[in-house]
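One chain follows as structure tokens, the form predicted on its own.
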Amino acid sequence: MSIRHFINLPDICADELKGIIKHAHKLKAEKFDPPQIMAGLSLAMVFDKRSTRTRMSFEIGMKQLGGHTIVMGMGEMQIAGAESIEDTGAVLSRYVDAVMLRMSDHANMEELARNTTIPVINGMTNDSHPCQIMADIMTIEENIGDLKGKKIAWFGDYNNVCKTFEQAAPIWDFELAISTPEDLAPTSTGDKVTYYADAKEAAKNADVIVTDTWISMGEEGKSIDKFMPYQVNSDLMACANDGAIFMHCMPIHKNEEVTPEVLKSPACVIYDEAENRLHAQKAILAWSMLK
């Protein structure tokens, strides 16, 4: 039986990323008496990026199930130093049941996957981000329902959260609006995605509005004025459906990206959002560890 990485959305069939959701809603509905479906398994967590969320939420959600977790820097492995990813991965396989890898460089990310014999999940790169829009997804399910035909709009950077949603949008059936700074556009859009210079038409009848920071890690002292069109604040949510819910993956820098009065309103779901990582990556470790 092949392996099952978790790292590209489009290498995953729509049928199995939506049974992985589903089977999320029901983990969460177990959150007080969870299966111990990973009894006797171990997840290696490696990062070489600051983690809250993505560290929480996978050490947590493996011990609700029973499995056991270690947790390493990649500044802590040899792959920093002398050792090639194809050794890493050889003894890794030999070691652990699953990887689950917050990292930069997503090419690399690949490269290990090619060199294990176990799942590898990707928790993050500079490229995409499939296990916060897996949550992301979760939420909004929960909030408004059924995704097929929904709007979803984005603002501000152009990052590795956006082209994550540029992927699901095809398969959850969606309309993805992006509206960011022009020379941050995408030079190209998929199916499904459309790109908004101007804010407020790329929220018009928008069910969901998204955004994350404007500066991820090792981008600061990036200028943020350019960004500023693109806050989401009160004039932007009202240009939104009624009903519309926003969103933000955290962590959050209030008075840039989002104002505290969004923040502070019913649209706001991001504490669910927060807590969904755990549901919806318990249900991806079950995916891929689990045949």
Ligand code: CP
Second form
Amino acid sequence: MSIRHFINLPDICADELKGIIKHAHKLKAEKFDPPQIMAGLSLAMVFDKRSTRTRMSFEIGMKQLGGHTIVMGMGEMQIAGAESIEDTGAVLSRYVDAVMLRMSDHANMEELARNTTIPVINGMTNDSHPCQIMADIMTIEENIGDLKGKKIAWFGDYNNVCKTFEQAAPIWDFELAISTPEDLAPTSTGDKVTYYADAKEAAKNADVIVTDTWISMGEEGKSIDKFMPYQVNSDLMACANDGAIFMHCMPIHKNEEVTPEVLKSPACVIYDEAENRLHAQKAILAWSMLK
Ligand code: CP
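Now that you have shown the form predicted on its own, what about the form predicted in complex with this ligand?
Expanding to the full complex; the earlier chain stays at the top.
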């Protein structure tokens, strides 16, 4: 059987992804008595960028399930010098049972996966953030039920999280409205995805309003003026359906992509979303490592 890498959502069949989410809900229900399914197994976690949620949720999740972890900054590893991706992958495969990486270059992560005999889990690249989207799907299901036919509206930057929502839309059969400055508009939109230059048009009839920082890690110093029409504020939330929820994968830049009023409103589910990283991560680990 092939190795179960968790790198690209479209590479995994829809039923498997839905099964992971179902397992995540179960693991959340069992959070005070977690099954010891990772006993004797080890996860390496490697980061080339800072992290709070990804690092903590994978580490705590693995330990709650009875497993072990080792965390390293990529800059501390020989791969930051002259060691090849090929050798790094082969050596990691002799020490641990899976590796989760935050690795900016998506192609490098895929190359690493071609050189391991253990699962590689994508803890975020510049192109995608599938673990975040799994937690987001779980959070939406908890708050408003089945995603089929729902409308999710994204505002701000067309970044890695937005691109992963695009990949998720046909899998979970929801409509995705993307509203960004026109120079950042997707060059082509996939099935279920529509671009709107006008933020209020995008928010109309939405069940979920979602945004992210306008300045991703590594983009510090860029101008944010052009993003202001895409700020999530009370006026924009008023365009959405009654009962619509507000989501943000965090960290938040208050008064930039979202206002304090929205963050304090009952629509805001950001801490459920952050907690669900833990439960979704555990289910992803189980899918990748226990087959
Ligand atoms: N949302 C997210 O990935 O958070 P961290 O950068 O803190 O891991």
